[in-house]
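The data below hold one chain only, encoded as C-alpha cells and taken in the form predicted on its own.
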Amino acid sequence: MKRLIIDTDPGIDDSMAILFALRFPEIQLEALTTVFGNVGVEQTTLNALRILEVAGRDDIPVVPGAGKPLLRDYRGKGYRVHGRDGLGETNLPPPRAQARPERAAEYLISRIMGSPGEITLVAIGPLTNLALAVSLEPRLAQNVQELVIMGGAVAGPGNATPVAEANIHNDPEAARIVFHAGWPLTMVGLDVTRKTVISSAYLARLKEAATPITDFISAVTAFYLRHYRERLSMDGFYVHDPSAMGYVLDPTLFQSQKVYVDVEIGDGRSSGQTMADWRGQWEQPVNVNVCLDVDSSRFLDLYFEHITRK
C-alpha cells in the first residue's frame, strides 16, 4: 500500500489526477494540502472538497494552505484554462464536507514527521506550501518517501512565458526552495505532459461508462476542450497533472534522468525558468531526477481502464 498527500489548486487537470489515485486500490491518499495557483485558496479549497464528494470519499482530509507566493502578489491568469471556479464553470453546489482548520505547511510536517520514510508527496500546483514546510522542518525533506511535482520544463518551452511553466511561475521563490532542500525529487514537467493529449474522442469514450467520476470529468472539461481549441487548434488537451499521478502510480511508463536543476528567480523575463545543467557545467550535485518520455499509448490505456473501472 503506497501512501499519498497530495498538494494541489484544483483545477480541472488536478481533479483529474486526484480521481485518478483514488481508483487505485493500491493507493492510500491520506490527505489532500490545497494552494492557491488556478484560482485562489479559497475556491482550489472547496473544489478539493467537491472533488472528494463527487468519487464518495468525504472522509479524506482536505487542509487549506497558501494564498499567496512567499514574496509577490498572486497575479495567476489560470481562471482563464480553468474557469472563475476553477472547475470549467460548472458552479457545482456547496460541498458537504468542510476542510480542516489546521494550516497545510504545519498538517504536512505533522503526518510526514510522525510516519518517517512511510509518505509519498505529490505537488501538482505552486510549491509555496512545501517551502513553508520544509522551512519550518528542514528535516521534512530526508523524511519523505519521495516527492512528485507536476511542473517546471528543462527540454522546451514553458506555458506561463516562454521559458517558465505555470506552477512554478507562480511561486519561483518556494520553487528554488524546495528544489534545493534534499528531497528524493522528481519532476514531470512540460517536457512529457506535452507528449500525452487525451482527445474528444478519448473524453466521449470515457463519458459512455457513465459513472459518477465519468460524468464530472465530462463536465469540467467541456470549458478546458474549448480552451485548447481556441488558444492552440488543438482537438484534446495536454495532460499535466494526471501525468504526474502515473508516474507515482507506474514508474515504468517513464524515461527519466537525474540532473542538477536550478530555478531562476526575481521579476526578469526568466523568472521561473528550469534549468537543468546536462554538462556538468556548475559542478553541483544533482539534485532532480527529470522526466524526459513518457509511453502515452500505455499511459491513455491505464487511466482508461481505471477512472472508468465501476
Ligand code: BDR
Second form
Amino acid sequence: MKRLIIDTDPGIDDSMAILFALRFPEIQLEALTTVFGNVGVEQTTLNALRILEVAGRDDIPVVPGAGKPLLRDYRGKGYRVHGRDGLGETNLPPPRAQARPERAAEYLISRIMGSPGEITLVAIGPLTNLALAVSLEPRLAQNVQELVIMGGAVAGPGNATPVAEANIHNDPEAARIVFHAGWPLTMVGLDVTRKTVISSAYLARLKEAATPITDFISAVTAFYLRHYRERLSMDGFYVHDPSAMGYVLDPTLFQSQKVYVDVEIGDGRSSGQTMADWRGQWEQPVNVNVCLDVDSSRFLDLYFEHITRK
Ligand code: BDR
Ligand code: CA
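Could you output the structure for the form predicted in complex with this ligand, given that the previous block was the form predicted on its own?
Below is the whole assembly, all chains and molecules, this chain first.
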C-alpha cells in the first residue's frame, strides 16, 4: 500500500491526475493540499472538493494552502489554459463537503512527521506549500518516502516563458528552496510530459465508458482541447500532471537520471528556469532524479484502462 498526499492547483490536468490516483486499490490517497496556480487558492480548493465528490471520495480531507508566491505577486494567468473556474468553465455546483480548517504547510508537517518514511508527496502545482513546510521543519525532507513533482524542464523549452515551466515560474523562490532541501526528489517535467499527448480521438473513446469520472473528464477537457487547438494548432494536449502520477504508479514507464538542478530566481527573462549541470561544472552534489524519457503508449494504455474501469 502506497500512502499519498497530493499538493495541487486544480486545474484540468490536476483533476485528471487525482482521479487516476483514486483508481488504484494499492494507492491510499490521504489528503489533497491546495495552492494558488492555475486559478486562485479559494477556487483550487473548491475544485479539489468537487473532484473528490465526482469520485465518491469526499471523505478525503482537503486542506487549503498558499494564496500567493513567497515573495512575488500572484500573476493569475492560468485561467487562459484552464478557464476562469479552473475546470474548463464547466461552472460546476458548489461541493457538499468543506475544506479543513488547518493550513497546508502545518498539515503536511504533522502528517509526514507523524508517519516517518511512509508518505509519498506528489506536487503538481507551484511549490509554495512545500517550501513553507520544509522551511518550518527541515527534517520533513528526510521523512517522506519520496517527493515527485510535475515541474521544470531541463532539456527543452518552457511553457510559461521560452525557458520556464509554469509551476516553477509561478514561484521560483519556493522551487529553489524545495530543490535544495534534500528530499528524494523526482522531477517529471516538460522533458517527458510533452512526449505524451492525449488526442481528441483518445478522449472520444474514453467518453464512451460513460461513467461519472469519464463524463467529468470529457466535460472539463473541452476547454483545454480548444486552447491547444487555438494556441498550438494541436489536436490534443500534453499530459502534464497525470504523468507525475504515472511515475508514482509505475516508475518503469520512465527513464531518468540523477543530476544537480538549480532554479533561476532573478527577475529577468530566465526567471523560473530549471538548469541541470550535466558535466558537474558547478561541483554540487546531485539533488534531483530527472525524468528524461517515457514509454508514452504504455502510459496512455495504463491511464485508459484504469480511468474507464466501471
Ligand atoms: C503545469 O502547469 C499547470 O498549468 C498544470 O496544471 C501543470 O501542473 C504544466 O506546466
Ligand atoms: Ca497543476
